[in-house]
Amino acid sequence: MNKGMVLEKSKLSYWLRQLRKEMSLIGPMRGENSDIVFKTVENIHEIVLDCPASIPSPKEFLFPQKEKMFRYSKDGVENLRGNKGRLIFGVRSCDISAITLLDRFYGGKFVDDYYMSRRNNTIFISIGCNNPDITCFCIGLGSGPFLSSGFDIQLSDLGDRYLVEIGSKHGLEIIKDFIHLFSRPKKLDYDDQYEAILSSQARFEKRINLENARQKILSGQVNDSFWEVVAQRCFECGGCVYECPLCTCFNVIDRPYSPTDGVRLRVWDTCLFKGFTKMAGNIWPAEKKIMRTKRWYFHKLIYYPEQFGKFGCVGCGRCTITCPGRIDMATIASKIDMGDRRRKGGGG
């Protein structure tokens, strides 16, 4: 589809009042200790566009941290799922790269009706970054600044202006009735935003090769010691996990409020913690944390790019902002790379 538009940034608060009328409004604010955090919209001229990633990222509107699923009664099951329509304004080209994952996995082979509720009735504007952060490669994977498809919406920040792209038939719902805001885009509108394209990629201070990475696991020439000494600086705190946009373990608990009522919710959980994949008779599958820790890095490298052709990471670098011990995946995958090109006599 991809549509282009142009959009006076004057006129961006009234067409964002008018679409609030009509579903909940969620964009990103800045919060108490200045992170900016999406959260519903109480007044529009709060709504902060100049940080290239949240902390959390966008994916728990879709898949909550803690999310009731059903709840029980002597009288039957009330189903829980969220059906809500919503807009989210703000999100970033990597945010949206890995929704577009995250559908691939709930919604294939096995449907996860809780996250599809959701997502089916979910619109993204998203919009490229002009300015990424020194802790963003998203570059290196394809997952951003700015995407050619994959948004309902995305956003061009010409100055004064935005080039609107229209990439689905959400988006394009949310302008037919407000086409009167819009104007035509001419050729200048799309050389600024190839000079803004320009230079954003001049701005990026990582350039990681995940497929080095990937490689050299693959071929067998990164060994147990190297995890090792991965897995002592890895705190167990699973603030990489939680950041991620892309992780999606979870855990299924049942909250009775009396013996016949109660509710089964499922939190975020984490292979990197001891108990996740606890069995009967209480076996531990991965009870030495080498064994936790190397999981995480190959489902990411290895298992990811297998069954979806796609790396389990869109570059947005939150695990470098999150990660106390320096084992975030940008790191650890140039240590990968560099320790082989020294054993090449590469220097480094």
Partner chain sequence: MNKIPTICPYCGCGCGLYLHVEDGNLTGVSPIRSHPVNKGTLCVKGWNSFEFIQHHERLKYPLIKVNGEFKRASWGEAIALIASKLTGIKRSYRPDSIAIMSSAKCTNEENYLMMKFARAVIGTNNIDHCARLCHSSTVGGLAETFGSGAMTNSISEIVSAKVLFVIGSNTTEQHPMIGMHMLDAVNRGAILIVADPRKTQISDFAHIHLRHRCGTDVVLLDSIMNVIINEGFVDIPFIRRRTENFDAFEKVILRYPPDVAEKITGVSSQDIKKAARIYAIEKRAMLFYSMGITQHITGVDNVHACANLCMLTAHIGQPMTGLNPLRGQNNVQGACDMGALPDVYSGYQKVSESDIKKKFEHLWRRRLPSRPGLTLTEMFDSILDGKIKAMYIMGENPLMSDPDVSHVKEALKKLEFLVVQDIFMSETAEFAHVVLPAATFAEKDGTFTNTERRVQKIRQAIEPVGESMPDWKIICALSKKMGYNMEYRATHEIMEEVALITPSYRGILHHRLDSNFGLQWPCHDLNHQGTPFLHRKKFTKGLGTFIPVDYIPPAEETDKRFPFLLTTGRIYFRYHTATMCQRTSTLEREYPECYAEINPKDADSLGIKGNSMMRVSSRRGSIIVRAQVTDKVPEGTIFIPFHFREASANLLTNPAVDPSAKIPEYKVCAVKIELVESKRDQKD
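The block above covers the form predicted on its own; next, return the form predicted together with the partner chain.
Chain only, nothing else included.
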């Protein structure tokens, strides 16, 4: 699809206001101090677009930390899956890349009804990153800072106007009634977008080569003593999994209000807890921390590529912010990568 349009910045709020009549509008807003958080937009002019990465990732809108699945009672079962129409505005490219993968995970062989119901009722307007955060490393992974496909609508900030690219049916839907607000793009607009991409790329602090790390692991150059040191630093907070736009662990729990009725919930879980794989008979297959730490990295660096042809990491940098042990993907992958170069005696 990928059709382009141009929207003057001054017209953005009018457009969003019209869209808000049909769906609830969620966007990046000021939180405490310098924080940016995604929440329901009360005042459109308070949206903050030029902002650092948000915590947590927008997966919370498709797969909330706590979600009611169904209510059961004598009268039967009532499905409680979320199906509210929502427009999520101002999402980052890496997160769109992650959602594309999540769609394949939850919509693949086994369709996750709860995820899909929310997904089908959610439209994302993403924005290319002119100013990547110091923790971002999507650049080496093709998951940002600007995308060429996979989005519903992608904005590129060109100073006084946005280049608006339409990437899906959903995206087209929210433009077609307001076509009078948009104008046709000229060559200059694409040139300016290219310029923005170039300048953004130059601003990245981090370049992490996950492919090198993967090769090193596959060729057996990373031994357990390395993982031992990594695992030792893990606080078992679960933050890396909770924050990661690509992690999908959950746990299912029942809340019996009475013997005959109750609610089933699912909550985010993490494979980093030993109880995650606990089995009946008091058996803990992954009791040692190193096994769990290693598995998280193996899943993202080895198994994901095998299954989906892509890394289980889009370089959003959230785990770098949220890991109290400083053993986030960027740090560890570059340690794996660099450690080896040092052995060969080469420089950085």
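Residue numbers count along the first chain shown, from 1. Since this is a predicted model, take the numbers as computed values, not measurements. Only the largest set of C-alpha atoms that superpose within 1.5 Å between the two forms is called the rigid core.
After superposing the rigid core, the C-alpha of N43 moves by less than 2 Å between the two forms. With the core held fixed, E32 shows a CA shift of 2 Å or greater between the two forms.
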